[in-house]
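A single chain, nothing else alongside it, follows as structure tokens in the form predicted alone.
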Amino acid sequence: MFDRFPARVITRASDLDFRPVDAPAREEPRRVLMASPTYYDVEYVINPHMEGNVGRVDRLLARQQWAALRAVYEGLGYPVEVIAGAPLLPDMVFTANQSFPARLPDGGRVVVLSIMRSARRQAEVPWFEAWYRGQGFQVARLDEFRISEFEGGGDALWHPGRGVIYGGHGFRSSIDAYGALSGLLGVPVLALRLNDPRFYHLDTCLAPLDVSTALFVEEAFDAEGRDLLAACFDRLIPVPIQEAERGLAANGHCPDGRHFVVQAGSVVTRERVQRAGFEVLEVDTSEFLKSGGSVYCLKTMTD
């Protein structure tokens, strides 16, 4: 069966000779990993959302918002594991970025560590490596002499329930990373170039909801990327650019194919997702929007 879906990187719809819905099934992880927001703040600018927000975080409110998001996942039946935040690492709270956990073809658990683009964030990775080692994961590193950057689950997203990965590149991850990732995990990667700095990670402009449905921000992709996404999902729901930028509406998360957790206030996106048959759970992540992150950025799913 896997011979039909060899490990490779695909960049164009014309090269896609399968439908992701037909790819081998993948069991969705059932645990959530978050990092405590003890030291969260905006201390520097590495994306457009941070501009004008240095020193403007209400840290008490941020902790309350983080706790409320944790409670949403627990209410959906997902146990939440917590890594303690570390001093001098204000962005450690965005746990989608430092790693990419997965299953190997033989069923073993592996985590691919990130190569963070920002020097300020590189020190976050060892904290996650220690946690994964403590959980019995095999730890894999990409070749930093060949691959300049890879920001984990911020740019690498699984097709829901299938052994196919979408890989964003252009701002925080190198396309070269996906050849290595594909070979390691034995699955195809569909590479998508990002062309708008407001949507610097793939998880800010693409939100797979179920095996046939995804939210996307049309303006964040080039023509090849839009064509590739259209070939992969039967239903592509566009997110209005205003809601995508101001509320990071495409940075919501659908962990179970039924519930979509998203920043409150994106009215058009909420209505479109509801019409598609999903239950929308709105949360307030306004303090984290000041750093350019919301629901999806604040968690990683692990086995």
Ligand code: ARG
Contents of the next structure:
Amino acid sequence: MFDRFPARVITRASDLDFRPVDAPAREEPRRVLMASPTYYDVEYVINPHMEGNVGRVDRLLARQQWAALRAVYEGLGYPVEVIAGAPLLPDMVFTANQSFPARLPDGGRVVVLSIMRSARRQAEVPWFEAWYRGQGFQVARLDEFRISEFEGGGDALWHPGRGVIYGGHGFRSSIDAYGALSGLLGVPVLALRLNDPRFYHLDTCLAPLDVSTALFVEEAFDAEGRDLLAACFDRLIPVPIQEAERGLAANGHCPDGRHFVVQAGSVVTRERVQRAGFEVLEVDTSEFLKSGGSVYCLKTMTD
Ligand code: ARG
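Could you output the structure for the form predicted together with ligand ARG, given that the previous block was the form predicted alone?
Expanding to the full complex; the earlier chain stays at the top.
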């Protein structure tokens, strides 16, 4: 079944000899994994959004916002599982980053563990490894001698409903991670270079909505990346740069091809997404924006 879609890394539209929509179908995962925000804070600066925000998180408000996001997923019918936050790991709450869970062609569940760029965040990964082991996932590691960085679901995004991965690189993940990821999972990876530090993870500048639609931040990609995305999605909806930066509007999440959960107040984005036929659910993630994260970063979909 994977013959027509050999595992490999593609960086240019001219090398793309299939359309992602024609790739093998993939069932969307149904479970949400979040980490409790008990120790969430901004204690150091590893992305431009964190600058000036050290010690400025309203931690009570953060907990309320986190609980409200959890309730939105539950309201949509997604069970939310919670891993306990750990002391001294203020970014652990961003569960998109420590791992990349997947299903193998034989139906087995596997998780690829991240190699976090920042030393402070590396200590988050073992907590997730333990959780996945407890859930019966096979655990896969990338070769740390060959691959320097990989930040999991922050940079690796599935094409909705298809066995194709988009892989952002340049800030938090190195491109060599994708050859390994592609080989491990048996799916093609379309690599996208990120060139604006405000959009340091792919999930801050690309939000796939359904099999033919995605939101993206034009300025965050180079010409090659923009061409590649144009070849993959029939409808590419641009997010205005101010909304992408201030409200991380491209960090919204569409779990089901119908609802788009996003930071409140990104009015142009909201209108464009509604016009494309999606229902927009607004949440306030102001305290997490201070750390450079919003909806998409605060969860990972497992199954
Ligand atoms: N402060 C965190 C960091 O810089 C935020 C991570 C946000 N996560 C994401 N998937 N974009 O690592």
